[in-house]
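Let's start with one chain on its own, the form predicted on its own, as structure tokens.
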Amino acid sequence: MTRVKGDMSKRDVSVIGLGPMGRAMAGAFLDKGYRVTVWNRTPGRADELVAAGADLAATVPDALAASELAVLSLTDHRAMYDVLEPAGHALPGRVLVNLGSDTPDSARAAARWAAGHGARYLTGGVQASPPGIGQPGSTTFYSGPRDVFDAHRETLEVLTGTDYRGEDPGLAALYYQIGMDLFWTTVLGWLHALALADAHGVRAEDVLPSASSVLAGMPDFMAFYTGRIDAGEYPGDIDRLTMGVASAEHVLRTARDAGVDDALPAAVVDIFRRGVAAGHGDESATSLVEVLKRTTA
């Protein structure tokens, strides 16, 4: 199956990579009446989509030939290169929207690679799980050439809301990884708290109300300190790092007394102590951002 360029329209889209996210994306396009071409290394993953009206491309060049816009749902940029490099001759004139995860630097390198093959490139950072694709309330960060984003915004908004971050192709990846940084450290903190609770015979269900209350207060906490952090100001008028050290040490000792893995609270204590050693003891604990900006020797 191959369409010639003259047959393509803004209602054509190719989806390359059919993991759970790719299948959800292709399904959302089909639901909105798009002519969808799909490709996956394991063709069987396309069976339900083909039954719903998608065209299955036999090869990656066929998938690229079918649509100006190709949405990539692959693990990372290494996977993108593995899939697209052998099909480099089919890339000129195509728009690649990479919705896989990787680092900002690798996104910039991928954009240069695409340009070298005659393609335009947008980086995306999807803030949704597969069930959220095509549903209201989810958003995807995008970055890259503004004209490319504007030209395909309507199509991309079939998947989620769009949040354009700028011309630098690394910005969408950066915002995505910032979110993942916050998400995974929060999840790990919650799981450690539950392990600590379990060591004392307390169930996760019993912890939920108090844990939810702590997290519910975080937006106000961040809003209060954000302006100060941007200004590089960390006055100890509300909290002091030395108080934070004592609190973190209490958490560490509680974990050790309970026989719970102490790697996470030990890491927190280490960072707090480094902040004090750097002269921030009488400042707010938010001064630790200055410690975190620098790698240790």
Ligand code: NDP
Second form
Amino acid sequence: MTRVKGDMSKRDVSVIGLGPMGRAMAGAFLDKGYRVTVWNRTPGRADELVAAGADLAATVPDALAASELAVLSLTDHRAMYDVLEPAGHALPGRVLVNLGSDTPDSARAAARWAAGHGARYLTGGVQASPPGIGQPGSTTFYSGPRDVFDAHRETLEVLTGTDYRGEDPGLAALYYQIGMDLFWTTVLGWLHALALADAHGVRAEDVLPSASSVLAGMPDFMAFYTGRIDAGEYPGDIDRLTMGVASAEHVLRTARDAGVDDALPAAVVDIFRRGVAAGHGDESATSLVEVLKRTTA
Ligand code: NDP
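Show the other one: the form predicted in complex with the ligand, since we just had the form predicted on its own.
First the chain shown before, then all remaining chains and molecules of the complex.
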């Protein structure tokens, strides 16, 4: 379907990038009665959406011309430049909402790049898997110009709930990467624990209750220490880092005794020992945040 130039409404949206996430997003907009234009490098991925009522744009400029709002669901920002750089002439007046993952610095650079092409730019960090799109209970971090977010909030809330973090376009990416930092280290910790269990003939199923209990205690643990960390205080009244070193070494030795990969517990012991070397031995293990901060300072 060819759009008449200028014939756009708030219920028009273009979705660029049709991986599992982009397809779920375009489907959610269609379900809510939006006029959806899609574009993908591999056009065949649009087949089901077209059958459901989406318009397949032949080119990226066509996709940009069809709607004021373009939702980008691409692997990373490199893919965004690959897709949009040749279509720069179609960007003035457009609102780009980039829901692909990348770093905060890269998000800031992308916002500057978009502004240089006359487009306005929001960063998003989606905290849902494709089946969660359009369903209650999931949220996306957004950041960038408040007026742009407010103007398109209703449309964006078709996808997930929204959590606006501020004007800095890097903030949504930052909150997203903080979540992924926690997620991947937790997943890896769990998988290492399962490898340790397996070496002793213990199955993942047997570990599930105790592993769940450890993680269920984390919100209280974090809530107790958060105020102290923000105040820069690490008293050793509850735990001391020297105790933490001994504990981390027990984990390392348990792994080595079992012949299990020791890279992860060795890295943990290394960080704990650096904390002691930096003079935090009598403080709480949470003082390691100072060691971690200094690594990149
Ligand atoms: P995929 O990597 O599977 O697909 C992304 C899209 O990017 C595809 O349409 C692909 O095109 C396109 N693409 C990649 N590189 C290029 C390029 N150089 N030029 C043109 N197009 C390109 O990702 P998902 O759909 O799973 O996710 C999209 C984004 O959402 C990612 O940033 C991901 O981190 C984020 N996300 C994903 C979640 C998930 O569970 N899937 C959860 C939360 C966030 P083609 O089809 O032609 O290959």
